[in-house]
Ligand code: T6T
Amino acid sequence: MEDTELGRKSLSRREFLAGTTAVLAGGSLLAACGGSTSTSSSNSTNYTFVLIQGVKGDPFYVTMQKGAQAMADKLGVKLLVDGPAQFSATLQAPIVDAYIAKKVDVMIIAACDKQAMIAPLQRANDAGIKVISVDTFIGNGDYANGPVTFPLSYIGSDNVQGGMIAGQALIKAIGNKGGIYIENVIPGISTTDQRQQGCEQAIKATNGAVTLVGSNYDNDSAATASQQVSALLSSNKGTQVNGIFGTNLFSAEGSAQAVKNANKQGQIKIANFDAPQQAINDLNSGAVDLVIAQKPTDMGSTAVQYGVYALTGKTSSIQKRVATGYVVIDKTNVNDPASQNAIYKSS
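Now I need the structure of the chain on its own, in the form predicted alone.
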């Protein structure tokens, strides 16, 4: 997920190898097809799908929508798109209920909370709607053996792996020794929780050469992140910080501002998870040092294909877990075609 700042329309969203120019191969089964917005009449199925985004207007979800729409056009599916104005389960649950009432055939959703969205999506499933998770999951994400098994599939990045890649790249950037601080978003978001977990695993793997200085939650606000990091840098622990991992755009942006205010830009390395244009601008300006891009286009296109498989009896073609990959971007490869293609679209 690329999470957006609460109470503000998204400007951007939602996973760094030891060699930061690597592209990790994803498990996505389908390549995205373009971004057309019209539905096909020659291959009409009369199916209606809805893509419920984590938050409306966020470039991560806009990019996902393009992939979903391209596949919907190809397969003749009517695709509706909706989402809350903020990344909030409280706002997202009524949207789910509204599309249950509309009797859509398939609900593709980036759930805003892994626990709070179980009941609303269970209602959708009970109403005969096929439920597919993209980007985020409900329960523990193991739809084969976990506590929640009714969704057809979870299609999204391996966020533990993504956090570990981010941690590894950041560790290399700080010279393989020192301290790392993690600026996180909101407890209970599956993606960002796992990114922190993965980064902590990378730190632990250094056997003490790199330590975790601390972590905090900024409620998806760049301003709060800036305040928290500023307080850290002015404390006794401030001298221990050599790198900061921002688990989403706003966490990294706020951290970068605090580092700049402390006149430590360049001294403290910053890793930013997700690749909207703003993150690339921050990379080019030196505000951040690393950017990791997910593949939301693949998430959207695969989800629509899976929905059609489910409705046409091809369930053997559906995997319960599809892990999409990453593109790791730094100043050495930012202008490479693979990096440029990985930047999220704002419209």
Contents of the next structure:
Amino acid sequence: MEDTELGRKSLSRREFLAGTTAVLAGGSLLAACGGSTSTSSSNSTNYTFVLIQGVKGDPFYVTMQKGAQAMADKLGVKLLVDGPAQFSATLQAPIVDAYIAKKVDVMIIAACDKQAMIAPLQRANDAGIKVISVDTFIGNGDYANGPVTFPLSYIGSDNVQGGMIAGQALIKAIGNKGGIYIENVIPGISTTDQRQQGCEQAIKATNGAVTLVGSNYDNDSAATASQQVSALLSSNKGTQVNGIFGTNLFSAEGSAQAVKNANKQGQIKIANFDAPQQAINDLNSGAVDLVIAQKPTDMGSTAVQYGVYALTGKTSSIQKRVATGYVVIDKTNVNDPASQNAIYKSS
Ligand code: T6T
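Could you present the same protein in the form predicted in complex with the named molecule, rather than the form predicted alone shown above?
All chains and molecules follow, beginning with the one already shown.
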């Protein structure tokens, strides 16, 4: 029986996993069976992984895919990549089910919602698939002691810290007094919920010198973010806004656009989470004051490495939480190699 989706002979999961030690020691099981694979590495393991992104086409996930693919090539893993057209658990859950049906060995996923994606991913785990979280988590993200412990690891930024970095930089940029507005994505995304939380903590620590003017959700659309910020700036609350925190790439991009449209660049300070080329252009032109670059390449490569560890019995090499860190970019270091290397790829 041929499993055409994976391009390999179908084995029961137990047979397949039992065969992997021999595969690693003695070359490709697939070659022995006369099948074919897309990996050209002589190190081919015959494992198939899927990376399920939070949303297709987002430069953050495009960059993560590159890191995952580089490690997959190195380790001889076949990597499939998929994701919903919008950042939506309703659209992402059927994708999870499709890859359960395809019997992938490892599912690396940026879950679109910390609650709604628990059940679909539990189904993957129950089917014997190793589940690894990248970028976002499910449950409360504490896979050692929290309510959800089946994912092998949570590999991603410390997002409370990231929100705090943004908040503190904005507070300094506005002279330690005034109002901050937060443009957010969709409630329930672990990353952006925590970024808002971190920024609010920084505001609270000013003991009232800086206040939160408001916040809103743009459904991961730069156009909606821009409309919301434009409406705010032209309302009677507009004069209270001295700084804006855009909690992800599209929220920040739309916020910066609205500030430019209102001719207030430089006057209203902006902390931009995520580092596409546009954010760097905005930093250079003075429209944005701070760009917080995550390390999606490292998230992707570590996740693939962990998947192979899990399949080859090296579970002691897997940490339940890997915080991947940031490159914080402002005008003083934008041309440093570390900052330039941190800019996300768009294709
Ligand atoms: O900020 C990233 C990611 O960390 C977040 O979970 C969703 O939005 C991005 O993909 C950027 O658009």
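Take the two forms, find the largest set of C-alpha atoms that superpose within 1.5 Å, and that set is the rigid core. This is a predicted model, so every value here is computed, not measured. Positions refer to the first chain, counted from 1.
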Next on the checklist: Aligned on the rigid core, do the two forms place the Cα of G254 2 Å or more apart, comparing between the two forms?
Outcome noted: yes
Checklist entry - Using the core for the fit, does the CA position of Q265 change by 2 Å or more between the two forms? => result yes
